[in-house]
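The chain below stands alone and is given as structure tokens, in the form predicted alone.
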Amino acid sequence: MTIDLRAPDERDLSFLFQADVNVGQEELRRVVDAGRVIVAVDETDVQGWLRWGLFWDEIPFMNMVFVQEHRRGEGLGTRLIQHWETQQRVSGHDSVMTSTLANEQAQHLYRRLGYVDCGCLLLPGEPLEILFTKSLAG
């Protein structure tokens, strides 16, 4: 079964509204628009997505990236970056952003794909978050 990587269309927005539950549905319909999230699309349906920001308003941060419970394991979530970093490159950034909580286990993919700490923040009552940067150029 081949997965696409693509901007999503019309028919991915219902199941965006209801899986990615960390931004308001006017809010990613705006990022979507933007041409800020990508899908990962077998031949029926959403198997991940990554959306994406900028950090002060120049630098891409990629705020979400998630891959379906039962498709994990299979390089989907590194497809999804490298496919992001790509066009981060060819769009003219050297370098782009990342987070994730100290709790999860999103730090060990992010390290392996080249990107390093770069800072923290410490919210009251939250896990430490780590702040990732990763060097395009080269």
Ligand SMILES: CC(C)(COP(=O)(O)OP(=O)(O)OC[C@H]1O[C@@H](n2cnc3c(N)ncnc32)[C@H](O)[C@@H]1OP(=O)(O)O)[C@@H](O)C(=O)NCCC(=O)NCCS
Contents of the next structure:
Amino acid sequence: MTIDLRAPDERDLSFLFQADVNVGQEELRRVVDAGRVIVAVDETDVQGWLRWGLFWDEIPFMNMVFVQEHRRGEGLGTRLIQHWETQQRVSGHDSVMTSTLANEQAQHLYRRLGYVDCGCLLLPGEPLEILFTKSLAG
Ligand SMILES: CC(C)(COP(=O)(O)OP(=O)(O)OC[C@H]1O[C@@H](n2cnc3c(N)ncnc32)[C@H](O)[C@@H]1OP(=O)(O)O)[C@@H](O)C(=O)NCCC(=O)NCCS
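With the form predicted alone in hand, show me what the form predicted together with the named molecule looks like.
Then the entire complex follows, led off by the chain already shown.
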């Protein structure tokens, strides 16, 4: 089954309102309108998405990448991330960033894709949050 990566349309948005629980609907619509969400869609359903913003109002920062559980391990997360990186390179950015909790599996995927640990946050009551950067040069 083919999975296309593209900007969300209105139908995808109602799915994202329910699925992307880390952000309120008003903010999510604003982020979608700003072109900062990519969805991975098969013939009928959203199978994954990536949402990003700008760190220091300057550096593209991946806030969320999610793949539906039954689709994991097939390379879709990698495709979403690489598609986003290409978009950012074409837009003239020379690096991107992301972060993950130290107890999350995604950190291994990020390192495999060339992300380098560049710091951490220790927020009260939270596990360590690892910051990553990746150069898009070359
Ligand atoms: C992280 C995530 C987006 C990866 O998506 P994916 O489509 O499975 O990614 P890929 O198939 O390209 O790569 C899979 C890698 O993740 C690992 N992985 C982590 N959880 C997995 C799972 N439940 N099923 C399969 N592989 C998993 C695999 O071991 C593999 O690592 P490797 O390439 O070093 O062998 C996905 O596991 C997910 O949505 N997780 C929940 C949300 C999350 O934690 N997001 C990241 C923080 S915002």
